[in-house]
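First, one chain by itself in C-alpha cells, the form predicted on its own.
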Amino acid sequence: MNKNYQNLSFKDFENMEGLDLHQTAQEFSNYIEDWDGRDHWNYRQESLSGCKPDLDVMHKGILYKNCVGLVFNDYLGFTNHPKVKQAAIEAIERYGVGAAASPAIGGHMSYHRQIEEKIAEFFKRDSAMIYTTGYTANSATIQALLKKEDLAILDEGVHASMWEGAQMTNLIKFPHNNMDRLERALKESQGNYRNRMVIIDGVYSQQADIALLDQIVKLCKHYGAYLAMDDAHGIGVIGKNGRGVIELYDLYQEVDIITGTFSKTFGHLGGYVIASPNIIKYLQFQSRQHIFSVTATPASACILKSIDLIDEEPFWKDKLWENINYLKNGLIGMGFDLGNTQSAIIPVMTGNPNLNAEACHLLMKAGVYANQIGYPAVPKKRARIRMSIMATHSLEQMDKLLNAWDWVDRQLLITKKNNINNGDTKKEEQEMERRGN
C-alpha cells in the first residue's frame, strides 16, 4: 500500500485488492488521521446554528463562532422563512411526526397528494411522485425505467444519483456539455437497443454552468431517444419565475422525466419526479425505493408553502443574483478563476489538491466556511474550492468572504498576479499524474 496518503483521494480506497473490509476501513482511517494531522480534513465539521448565512461551527474542538455559511443550498433561505417553519409546525400538530407506513399500504397522506399536486403543476404538467430524498428520487427512477436491453447516455458531470441508477443498464458517457460527443453516442447507438436515455441536470453542481437544454432536445427528438434533467440547482434560482432551466428554454413539455429535490431551494427534504401520467402510475409500483419505503414526514407539508413564495416573493431571486453577482464581480476583479459559474454555485479554481485543503483550512481561521472538492467529485487539476450563495446573505458578509479571499491569496499565491509559484505547482500535478494518481 501506497503510505503518501497526500497524494491520495477517495477513489482510492473503493475497492482495495487483497485487503478485507476491515482492513479497507483501516487504510482509510489512516487516510483521514494524516490529512487532519496537517488540518487539512474538514469533512463532517459539527455546525451549531442550524442552515444559516451565519453560523456557528466545532472543528477539532474549537469553535468558530460567526462563520460566513457558504456550505448550504438553502438559496433563498427558505429552511428559515417563518410561514414555512409555520407551516411544518401545524402539519406536525395535525398528523404527529412520522407516516409510519410506505406509500401503497398506508402511507400515503393527504399532504403527498397535495405536494404531487402542486409541484406538477409547478412545472406546468399533470403528474408527477415524490421521493424521501432526491438522491433517491434519480438513483430508483433510473433503476425502475433502464434495463440491460436499454441504454443510458449520461453527461459526464451528472449527479452521483444518476450514475448509481445506470448501474443497471447500459451506458454511455460524453464530455461535459459537448454537443459533438453527444450526438455521435446517438447516432452509433441507433437501432442497438430497446430504450435510450440522455441524463442531464439542469444546473450543474460542480461546474455551475447550465446544460445547453434547446440543443439537446434538438438531438433526443432527432435520433428518438428519452431525456431525464435533474435540476436540483436551478429551481428558485434560474429563469424568470425561478422555474429552472426548463423555463430558460421554455421548454416545459419537451423534457420527458424532470426530477429535482426538496432540500434545496424549497428549504425541506425529499425528490420529486414529474413525467407523463402512465410512467408516474409505473413508478409507483415498480420503483422499489418508493414502494418499499416509509413516506416523507408530516413536517413536508411546508413544501407546499415554499412552492407558493417562489412566486409570492420573488424579490428573493433577485436578492440572490444581487449577491451572486457582487461576489462575482468581486472574485474575478481579483484574478481567481470561476470556472463558467451560471448559477448560485461559486467555485475558485485552485487547481491542486493541498493546495485547496489550505485554502479550505485558512477560510476557516477567516471566519469563513466552504467546502473543498477534489477528485473524484472533479478532475483532479480542477480542485476548487465550493461556494453556494444565498439570498440571505448580507452585503457585510459578502465583503468579509472577499476580504478573506485576499488574505488567503497573500498567503497561498492563488491568482495569477500573485501566483510566482505557478511553475513549481505544475510540476507537482505533472508528478501526481505520473504516479496514476
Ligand SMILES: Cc1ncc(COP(=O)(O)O)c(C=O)c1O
Second form
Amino acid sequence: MNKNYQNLSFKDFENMEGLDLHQTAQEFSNYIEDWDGRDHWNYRQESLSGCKPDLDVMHKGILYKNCVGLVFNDYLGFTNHPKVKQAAIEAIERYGVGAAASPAIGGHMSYHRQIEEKIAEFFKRDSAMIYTTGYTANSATIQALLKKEDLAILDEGVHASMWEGAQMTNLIKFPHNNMDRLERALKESQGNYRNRMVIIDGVYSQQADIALLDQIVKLCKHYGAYLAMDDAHGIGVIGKNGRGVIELYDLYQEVDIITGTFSKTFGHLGGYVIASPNIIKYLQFQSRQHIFSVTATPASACILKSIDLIDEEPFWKDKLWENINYLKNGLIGMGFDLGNTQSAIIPVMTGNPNLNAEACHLLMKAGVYANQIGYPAVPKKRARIRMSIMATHSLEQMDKLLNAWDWVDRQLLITKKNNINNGDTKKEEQEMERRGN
Ligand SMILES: Cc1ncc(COP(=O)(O)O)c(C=O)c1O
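Got the form predicted on its own; any chance of the form predicted in complex with the ligand too?
Below is the entire complex, every chain and molecule, led by the chain shown above.
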C-alpha cells in the first residue's frame, strides 16, 4: 500500500485488493488521520447552531465561533423562517412525530397529499409524488422507469443519485452541456432501445451553471426521447417567480419528468417527482422505495408554508441575488476564478487538492466555513472551494468573507496560479464516469 496519503482519495479505499473489511477500514482510518494531522480534513464538522448564516462550529475539540456559514443550500433562509417553523410545530401537534408505515399500506397522510398537490401546482402540472429524500426521488424514479431494454443519456454533471438510478439500464453520458455530443448520442442510439431518456440537472451542483434547456427540449422532441430534469439548486433561485430553470425557459409542460428536493430552498427534507398522472400512478405502485419505505414525517407539513413563501415573500430571492452579485464582483475583482457560475453556488477554483484543503483550513481560521470539493467529485485539477450563498447573509458577513479570501490569497497565492497541478484529468474523468460522479 502506498503510504503517501496526500496523493490518495476516497476512491482508493473503495475496493482494496487483498484486504478484508477490517483491514480496509484500518487503511482508510490511517488516511483520514494523515489528512487530519495536517488540519486538512474538514468533513463532518459539527454545527452547534443549525443552518445559520452565522454559526458556531466544533472541529477536533476546537470551537470556531461566529463563522460565516457557506455550506448550507438553504438559499432563502427558510430553515429558520418563523412561519415555516410554526407550520412544523402545528403539524406535529396535530399528527404526532412519525408516519409509521409506508404510503402504500397506511402511511399516506393528508399532509402528504397536500404537499403533492401543492408542488404539482407550483410547476403548473397535474400530478406529483413525494419521496423520503431528493436522492431517492431521482434514483427510485429512474430505476422504476428504465429497464434493460432502455437507455439513459446523462449529462456528465448530473447528481450521483441520477447515476445510481441508471445502474439497471443502459447508460451513456455526454460532456456537460455539450449539445453536439448530446445530438450525436441521440442519433447513434436511434432504433436500438425501447425508451430513451435524457437526464439533466437544471442548475449543476459542482459547475454551478444552468442547463441549455431550450436546445435539449428541441433535441429530445426531434429524436423521440423523454426528458428528466432535477432542478434541486434552481428552485427559489432562478426564474422571476423562483420556479427554476423551467421558468427561465418557460418550458413548464415540456419536461416529462421533473424531480427535486425539499432540502434546499424549501428548507426541510424530502424529494418529489412530477410527471403525467399515469406515470405518477405507475410510480406509486412500482417504485420500490415508495412502497417499501416510510416517507415524510408530520414536520414536513412545513413544506406547504415554504412553497407559499416563495410567492408571498419574493424579497428573499432579491436579497439572495444582491448577495450573490456582491460576492461575485468582489472575488472576481481580486482575481479569483469562479468558473461559469450562474446560480447561488460560488466555486473558487484552486486547482490542487492540497492547496484546496489548506485554503479551507485557513478560511476556517478566519471565521469562514466553506466546503472543499475535490476528486472524485471533480478532477484534481478542478479542485475548488464551494460556497452556497443565502438571502439571510448580511453585507457585513459578505465583507468578512471577502477579507478572509484576501488574507488566504496573500498566503497561498491562489490568484497567481502558481499552484502545482498534480492530477491526470483524463484518467480521473474516466474513473469518475465509471463511478457515476
Ligand atoms: C442536484 C442534486 N440533486 C439531488 C440531491 C439530493 O437531495 P437530498 O439531499 O435532498 O437527498 C442533491 C443533494 O445535494 C443535489 O445537489
